[in-house]
Amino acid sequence: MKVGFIGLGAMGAPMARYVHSKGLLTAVGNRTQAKADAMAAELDVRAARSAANFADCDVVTLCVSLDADVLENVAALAEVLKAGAVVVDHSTVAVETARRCAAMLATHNIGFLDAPVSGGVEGARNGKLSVMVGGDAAVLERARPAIEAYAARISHMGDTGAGQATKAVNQVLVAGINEAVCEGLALGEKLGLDPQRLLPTLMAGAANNWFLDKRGATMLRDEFAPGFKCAHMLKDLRIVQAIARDAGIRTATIDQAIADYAELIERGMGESDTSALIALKRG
């Protein structure tokens, strides 16, 4: 099998290098060409200039940020793969997007599989990225290997559209669990509580959870280099917004969560992670 990857940011670039732990890497591919360059140099495969450089991969995988950028890059490689191919999605992007992809790819005989990501930075490179994935399943099976590369689960969750659905009720608690563990956290500093007594106390119980362990402590530290960009949950949080709206659900979480991360973003924190959210709380 021959794998392209697409996107070799903060998420993309270790995921890529599994891909080539596995012996399955062909070409490497990155708006910033100089990034692609440094990759394919390192790892010994091909740095991509255009979707042309893919034209012999059985799987390209995508890991970019926006709805136009998924489009833009499926409508490249729609005019190069062969019959067969795959085009697995790893962007949070709208249903609708993933339904425009898999028709644009559909007329070309080549697969398409929206499968957007969960577990953050952390995930990406222990290759414990959790994988929700709509499309085929006979699409699915022919991507599996270079999908096992970093996951710790493979979902199939329905037909096209599914994964993203998936991913738009996983930002929600995501969005919820960080607005209370960030208020909670400003709270016990109010109060004058020890964090070295606190944290491993409320982990300890049913308060436990992830955001709370793996940020818990530099959030308190005022240490917020990015595992997930404020930026990136606003334009996330929106899609889900949008979504939740269509199927006619309250959205009093959502619609905080956005208020709180566009604030974020207008005091200059967008590329700051998302656990920046405690200095909005601290009042």
Ligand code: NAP
The other form holds:
Amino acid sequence: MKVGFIGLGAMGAPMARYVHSKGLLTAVGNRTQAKADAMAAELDVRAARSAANFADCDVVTLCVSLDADVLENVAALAEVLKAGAVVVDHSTVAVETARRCAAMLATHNIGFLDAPVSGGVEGARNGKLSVMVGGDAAVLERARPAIEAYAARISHMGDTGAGQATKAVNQVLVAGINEAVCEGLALGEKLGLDPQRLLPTLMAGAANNWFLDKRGATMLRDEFAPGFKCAHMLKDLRIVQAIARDAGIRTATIDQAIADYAELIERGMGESDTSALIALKRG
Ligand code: NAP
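Switch over from the form predicted alone to the form predicted together with the named molecule, please.
What follows is the entire complex, opening with the chain shown before.
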């Protein structure tokens, strides 16, 4: 199996390395060419300059930023991949984007899986991501050896779009947990509690969670290197808000989180980790 990987950012770069560790990586591509060139030289794989450089790949995985980036890459890949190949998109985008990608590729008999991931940069670096897949079960089996390289769990959630729908649910929980942890730790600071004692105490009880564990200590030291950028969180939450409004649920958590990340971006913190939210909570 030959695998191509497009999008070598905080998530994509370590994921591509796991594909390489399984002996499957053939070509890498990235918007900023220097990143692809550096990884290709280091791993002795092809540095792609255009979609045509992925033409011999059986599977091409994407982990890029926005809906427009996914659509642009998929449109180009549709013209060059062979029938029977599979495109796997790990970016977080709208359900409608996933459907458009699947339709574009289907006319060329190329498979598509929407397969957003959760587990953060730590999950990508450890090869232990939760992968939420929408699409045809037989297409998933064709791409499985590539996805397995960086997955702790691969969940087939249903037809095209079901992966992105699952990720939308995931992001409601992530946004709410971030709100609660940042507000709680800002309160802890104001009350003069010792972080060395506060954090392990919280983590030993019912308040324990991934974000507290991975970001609690760093946010209290005002360290906000991403991680997961505020700009990407706002992008995700706008997708989630549209889905939630259509579904008719109350969206208080989502609405508050959107207002908060929009404010952080206005304050110039779009490229900071989402734990920068504590700066707002401090008042
Ligand atoms: P990132 O660090 O900003 O990386 C995005 C990468 O994609 C960059 O290397 C970028 O190139 C490349 N790229 C963007 N548009 C492209 C295009 N049109 N063609 C080719 N390459 C392109 O972002 P990330 O944190 O890895 O996140 C990537 C996706 O995964 C996003 O959709 C995000 O929401 C999702 N996600 C992130 C996390 C997380 O914790 N970080 C967790 C789960 C899901 P440049 O070098 O030019 O910027």
